[in-house]
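Quick heads-up: it's one chain on its own, the form predicted alone, in structure tokens.
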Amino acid sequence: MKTYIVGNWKLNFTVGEASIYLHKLLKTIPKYRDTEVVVAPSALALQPLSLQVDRHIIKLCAQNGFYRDYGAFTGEISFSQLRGLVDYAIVGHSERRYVLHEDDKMIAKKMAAAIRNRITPILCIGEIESERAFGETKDVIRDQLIGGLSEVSDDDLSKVIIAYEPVWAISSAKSARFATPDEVAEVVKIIRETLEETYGKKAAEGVPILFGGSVNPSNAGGYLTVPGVNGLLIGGASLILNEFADIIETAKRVRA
């Protein structure tokens, strides 16, 4: 399986800065043969550093997209005007659904739209400070999981991506501390078994499990060394060029 770098932007860079940061970036990574390296600009970079971009060395990725395809929704951007701009897609990420209050039921409807124009949605589940401190992690992630693969069919979960990103753990967070691996290890294990309870388990085995929390250079090695991670999702940190690439590199390391 390949291991998955995935730089979130949030709503940084304009425009002409988005482009230079990726022209220095394609400058300073050679392309990788089982890393897979994926930028999520805002949206309006996208069309831009589609046409600048090198899909070979770096893949684009939407940060969000509704789940209709047309008709009168005044500000969205749909996942088929994405089509052919982006090959992956971030859905339900956690300033989506806590800030923003996007549900399960409108998630799953993302999902679905997702993969039905051809991208890969990279689902974020996550619980914060007071869901870890009260023991509901369990059944924060398998709510959360479940509920967004409600729409995706037994045949297209090969096409689905988990992003693990504990809310207390995104350096955004008024109380964030850094996650360990074991507890990172614990609820991969949860997903893994909750996908298997639900499409079995070769199917589960498939679906690669990414981990973002404040991921810089010094822990990243660390994160990419538990079992059933198969990439991670950063922040704050892929938006200086020496430690994203310092992180690609610690995955190539560490994959090898």
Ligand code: PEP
Second form
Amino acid sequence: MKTYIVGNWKLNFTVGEASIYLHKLLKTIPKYRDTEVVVAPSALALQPLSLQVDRHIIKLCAQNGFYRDYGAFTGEISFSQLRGLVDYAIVGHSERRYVLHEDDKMIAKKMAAAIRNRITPILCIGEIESERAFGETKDVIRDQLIGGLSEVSDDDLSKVIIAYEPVWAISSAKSARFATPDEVAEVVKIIRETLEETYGKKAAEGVPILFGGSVNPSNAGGYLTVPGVNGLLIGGASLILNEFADIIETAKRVRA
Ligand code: PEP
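Mind pulling up the form predicted in complex with this ligand next to the form predicted alone we just looked at?
Up next: the whole complex, starting with the chain shown before.
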């Protein structure tokens, strides 16, 4: 399986800044056959960047999309409009769950909409700090996973990526601390087992699972060697070109 290195730029960079960053990144990294490098700029930048990017080297990802393809939904952007511009889309990021109140039902519809528009959804799941403290991590992970995949058929599971992002480990969280590789391994095992129960062993084994939460050049190698982890979703460090390029280089090295 490929290794996925996904940079989530969130609400950062103007279109011009995004274009300059992409230009530099394209010049910095060679094409790595087994490493899929992906960046998720703001929606506004996707159209111009789709004309600029060399998709053999870097793929584009939407940070969000709406679950209906068209209609009276002021302000939304549909996956059908994103079709052709991006290869991937982040769905159910914790900032959308907790700041914008997206629930599993809406997230499930977005997963289905991405797939029907030939965009690979990256379903983000993860517990908040108090859920971990109360021993609820397993239940939360299972609920978010089963809920988020509820509209994904057996045949379509191979079109999905899962990202485990403990909310307490994301750099913008007030109490952010680094997750230990053991903590990550434990939850990745829960994800794989839950997929296996629902879709069978073979299908479950084929689903890439990424880790995200304050990943930087110093800890990336440790997370990439956790059993069952197939890549990283990176927020803050992906905004710094040298750091993101370092992480890509680490991925190539540790997973060669
Ligand atoms: C994220 O928000 O998806 C994320 C992983 O952010 P950071 O790397 O900054 O913790």
